[in-house]
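First comes one chain, alone, set out as structure tokens in the form predicted on its own.
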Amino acid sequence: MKTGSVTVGIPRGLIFYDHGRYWESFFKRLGIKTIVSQKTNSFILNDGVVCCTNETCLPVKVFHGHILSLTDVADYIFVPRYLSVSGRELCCPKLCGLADMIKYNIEKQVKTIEININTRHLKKDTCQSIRQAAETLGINYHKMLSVFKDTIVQNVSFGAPYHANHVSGNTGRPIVVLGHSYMIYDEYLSMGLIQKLKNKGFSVFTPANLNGYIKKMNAEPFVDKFFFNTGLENLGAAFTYMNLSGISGVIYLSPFACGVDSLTLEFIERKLFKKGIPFLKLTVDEHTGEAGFDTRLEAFLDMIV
């Protein structure tokens, strides 16, 4: 098979709000065309609930719909296998095990192109899953290897390149959203929420308008200690925005069923009470309704102006 003429299909989903671009960015270095799953739809979140049981979280139902609509279109489905990005922290399990649930929940034959993803080390397990895509896909290895060490390794352990030490200044008033990437910026998913702030008049601040070391450095006295890095990564933003002054309220999205949000929430709610700064938790699952989503969020920014 000519590498030129193979297609991979990217799913817009989990992790691709972080690593996306870098990922296109690889397979683009290694001569392979990639395509990019629509933004997600109805169509996309009923396709994904029919594949998964119900106690899997709305962001794995909806990677699994991006996966059927790539079916079609790509030779290839990347599905990469996160398990570590930094220091002594470990992936969400739901990333770590993705590439098994995508093979036992889709009933329709899938070829899938996965890599494993451990940047504390490259371990033997990661140069085999490079070397079992390069073979798939017809690349030398060693090109493979080097590309990805330039394009992954290099990157995904680094935030946005913007330091906070206050939040005045700008064209509205202040309010931070945390939460995972793929949920926050997922249109769909969050309902939209972050346009919504900004139609009220509100600059808004997420997590990823924070340097990773920043983040790092205030998330104490959980740094080490807490086991997943997305985990830490909300909780270093919230705890860096919360030491700023002006904040307006903080709005943490949140998908229903989190196993990781359910510990980080409690941390969180607790110190910004004792700070006495608005706090809002908007959960959502694939029943929410948008009507019910901005009563919610309404009556909130009504209690902050």
The other form holds:
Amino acid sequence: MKTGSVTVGIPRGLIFYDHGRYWESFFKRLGIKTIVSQKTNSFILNDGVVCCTNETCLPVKVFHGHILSLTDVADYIFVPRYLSVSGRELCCPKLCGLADMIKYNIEKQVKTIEININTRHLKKDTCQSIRQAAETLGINYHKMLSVFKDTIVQNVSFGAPYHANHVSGNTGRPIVVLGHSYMIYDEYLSMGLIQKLKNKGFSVFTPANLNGYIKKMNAEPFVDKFFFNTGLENLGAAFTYMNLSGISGVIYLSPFACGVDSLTLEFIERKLFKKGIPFLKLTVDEHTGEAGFDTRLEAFLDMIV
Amino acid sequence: MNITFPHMGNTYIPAKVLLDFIGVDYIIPPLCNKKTLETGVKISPECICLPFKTIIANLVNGLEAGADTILFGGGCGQCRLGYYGALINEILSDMGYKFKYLEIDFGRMSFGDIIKEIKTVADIPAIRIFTGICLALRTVFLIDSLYKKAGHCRCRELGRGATDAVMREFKKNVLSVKGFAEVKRLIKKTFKELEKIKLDETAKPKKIAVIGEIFIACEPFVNLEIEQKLGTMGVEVHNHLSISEWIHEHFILNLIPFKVNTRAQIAAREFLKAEDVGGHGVETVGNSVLRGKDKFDGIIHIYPFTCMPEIVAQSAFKEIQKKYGVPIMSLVIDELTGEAGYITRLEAFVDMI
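Having seen the form predicted on its own, could you give me the form predicted together with the partner chain?
Next comes the full complex, this chain leading.
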């Protein structure tokens, strides 16, 4: 297949909110057209819910919906397999098995481009998957590998500079929103949480506003130990913000039955309680109504004002 | 020093053998029961998996009874089990308990590391600890073969309930015997009693395999005695998720300097490209493929609610059922699982096959 004539679809879900821009530039530099699925909406959610086993968590269901929405417009769909992004960080099992789940859950034949991200055994795992992807797309393997090193490896690994593009910049009272990036930045899943807070005059801070290294040094009790990367991120962010003066409250947005959150939430809740910082735990799933969500949020905000 | 440890199926027997041998005081918390679960649910995070809830309750019971050291077998990787330790520490310290925490990670620690860890709390000669561990491992294998035998008898017995009576007696007596020799004698005795049970030799029981998450599959209180229930329905239960298998997989194979994949891991490659999704995710897929190839009549997949690896594995079942023609039923267990509904589902499944 000639380069330039293929389109690769990038689903707007899961790791897209962290590393999507790197992947876009990765494909761009290889001369491949990319198309990012539209923002999450009720159709995407419903499509995803229908094809998954019912215990799958909400973001993964939504990711399936994004893939379905791309099947007609893209030749290949990009599904990364994140196993570990740096030495002692592991990814959620669902990210490891994502490509397999998609294969079985979506009955329509989906042609996927899989690339493994595994910094713990970088050479074998990653190179093999890149070789396969290069073959599928008809690109020289060495070229792909060097572009991969330039665009991805530097940016996803340990201590990478995080972009603070979600700081509101105004001078309102500071409030911290924690959660997986694919929950808090997805406007549909988070029901516009960040925007709602901004409208109420708060300055919103998220884990993305902190340097990765600082977060990792503060992620008690897992500093220098093995843990899930999203967990480290939230633990680190919570305990860094906790020690700054003037934080008026912390909100944690979690999808129902998230395994990683069940651990991190408990640590954060206990520490913040001891510190006397108001903390709101918001759990959402596909049945959550916006009215109830807003009531909980408003009650919390009234309390901390 | 007074050690306590959580329950996982019948691990308390080898643990008892080990601690008796090295001469350390210990407290065995009461076997899991309704009360345990209630205690656990009260102090655990809401969405954590069920094993955590019973484990922490066991430890609370142990500490209440006067223990001051916790012995816990952890793990690592993408399953939450590896991080239980940190959370248990946090919760129990917040509750005001004072204790020392010993974590034994069979997956990553060698014999030497384990001995070193035990030595931090008690000055016992290394060779004694080493022998103790060997005896404990031997006990694990003996007990698992006993339970296997019981499973064989239960579905073929002529007088219903004979096997269960023998096993109940064993469970009662094993707590009062001390040391490896006596435990071994008791196991032998029970074995003989099981052999005395009159069996229906012509019976051709249906074969059902239990796969899924190891803690749930091993702990009879948590899985509502699935082996016993199916056994009395006249089904031969093959539960490959036993402690002995686990030790074989994670400890003995780890002693070999190069990586060896188990049969299940190799079989899983057909359906899962991921080499590891944490916990028993890959093994679940592999085992269901193997049982499918062995022409089992059915497979019951059992796991705690919110278990991450098993949810990934579950996705592949549709294809496996289609390819090998073996029905698979998933049972999700949490603290609210009702026994009546559970039995109905088991009965319906058995009737169907």
